[in-house]
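First, one chain by itself: the form predicted alone, in structure tokens.
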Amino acid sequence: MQLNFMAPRWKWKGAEAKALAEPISKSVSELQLSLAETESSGTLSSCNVLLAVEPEQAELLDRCCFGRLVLSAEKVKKWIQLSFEEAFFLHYNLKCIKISLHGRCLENEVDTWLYMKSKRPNFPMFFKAYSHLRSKNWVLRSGLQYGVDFVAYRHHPSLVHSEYSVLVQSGDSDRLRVWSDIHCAVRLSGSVAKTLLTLYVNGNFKGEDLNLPVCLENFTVEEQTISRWSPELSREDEFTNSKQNVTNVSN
């Protein structure tokens, strides 16, 4: 499905154009170039992971919005860090950095798999969600103070506003079971002036097969987007929702 329900909100004039002038995965070809090159790693640490790189570096993976700057008085290097999921995909999808744990380099991408899932078990089905959207070059940042799993921009967070909330959910999922939770949800993402999204990652996630992550291959991501109806709206207006797989929630 390709995701142009909202029109764009661009923060300032002439945002719009220096989009167009520097497209996220130009830059992202970029950083997976410099990280490369230079065998940069993240160091493991609880929930996240901490990156060494140099100033240039630290410029271009906040021009695609992977991590945040950690304020550190050291010159030389600039520590950025990294969601397991940010981390994950610059290690297993884009290939360009390596993973260590106390200070020993992990050889392979199961052992860094079988780390994340031990701290997150619930990490196979919100990576597959985040690579899916990521590789479309959508930007993704944390939804947690709008009550979601991700906020989903176009450009950068500093040229135009998320347009979308984006969920994650399982087929055994207990998310959006009842109308209330649905209803909550979509009022708040209106709210806010953003569209729900709903990311259904279909696949067995229970078993031995979770332990390798070539399992991401035999999982599936449905999109799904969720608004309220207007009854202000004509019924001729229908076109808005022709193109899109929408569900519409009356009051």
Given for the second form:
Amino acid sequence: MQLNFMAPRWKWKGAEAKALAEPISKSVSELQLSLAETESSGTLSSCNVLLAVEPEQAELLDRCCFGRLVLSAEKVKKWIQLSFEEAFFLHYNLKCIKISLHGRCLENEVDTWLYMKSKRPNFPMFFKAYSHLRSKNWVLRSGLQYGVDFVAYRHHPSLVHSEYSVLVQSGDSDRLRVWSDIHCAVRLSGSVAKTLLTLYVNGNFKGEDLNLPVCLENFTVEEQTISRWSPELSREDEFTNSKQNVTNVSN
Amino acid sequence: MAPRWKWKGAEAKALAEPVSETVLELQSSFAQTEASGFLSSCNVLLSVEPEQADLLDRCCFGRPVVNVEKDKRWIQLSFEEAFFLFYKLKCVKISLHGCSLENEVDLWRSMSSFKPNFATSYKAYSHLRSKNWIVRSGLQYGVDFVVYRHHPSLVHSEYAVLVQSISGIDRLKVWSDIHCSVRLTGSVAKTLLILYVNGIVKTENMNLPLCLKDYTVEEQTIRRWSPELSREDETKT
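I would like to compare: after the form predicted alone, may I see the structure of the form predicted in complex with the partner chain?
And the full complex, kicking off with our chain again.
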């Protein structure tokens, strides 16, 4: 019996089949092509990026779960609000959007990186965690309401419930320092049927190299899930051949 | 949120036997028969008569340790509980490595050396206890303490307490931490209470429990605000 494996909870009958038929990776490729063709440009502000797109592109962004639709009166264009992580992923990893600041196009991704880092000092660490999961085709959204940094979905949120609540940590992090913090996060995650996943981003966060997004290549990410261990449920069954179970920590 | 009494008649029982009275009984019982506690790096073990163990349970100090002895009972106290019994109620003696710690300063220093944030934690604990709240560990609810209006057998705890000090580990620094605590607290029908303990650091007497007099405690509850539930009713004035 695998104790810590929680099967994905699909939201309706047929949702799993639909997900298998249209993998996230495929939708992301479609998005990449479409945005690159029209040379879409996002406007950078101190806390997010606003992207103006065609209605079909807005739909693609929604299918891949990038950003949130901003209500506007305009009929021709749709406005999407992207977080720094989402925007930089589209700009740097997928290379399908341009970024402009104060009306001027930022040609160099280094400029965008430096600006974002100046507004949010923990941006490099957060972005490494974000891109780490996104590159594995997990759909990521803000985890604020669940007391964490991100929540990760196996596919589109309309098809499946999120499985992991993600906390991003680095060497000198001030999260989960005392037992009550750990209990708080684990208990809340459990009450919303998610597993707590901590991502330890290891890297030199103070050096000069931090000024370039290529520093990301020197960061490593360690994954660790934290879940409750129940002695009653973990006893060996005398009647079956029990295998060694990995309980609390998985890498 | 009104107190949630655990059974019919619990509230009446609580009113008939206020916590303050039980504490006085405890004090006088211990004044007659001295109880002695042993300090370790994380708690205090107290050896008591069965009747005293019962009084401690009624006031909710410590947890009984299972043992085979019939004459004596062993109670495990947290630092805060032990120091409160020693310093405030003056009803126990404490020894470390076989030597009795007569002076409260010595005990204070020992506990502070074992637990760096003991001063603020104790200030918060005694602040609540002095108002006759029953205070227990809040570890499993992701907080420092949970407080009960009366004995836990009669009522559910109402507040989940987080202790914050000016100098020390900061909790609730980012919005997600606040949401985490508020949401979890709400899911167990409690209100989140933050106690901001302001200690004036005077190096001369920082190690003395006297410094507690200079500490102030600010209380703040954090709740969700629901616009729908907070609208003014048009039909009322």
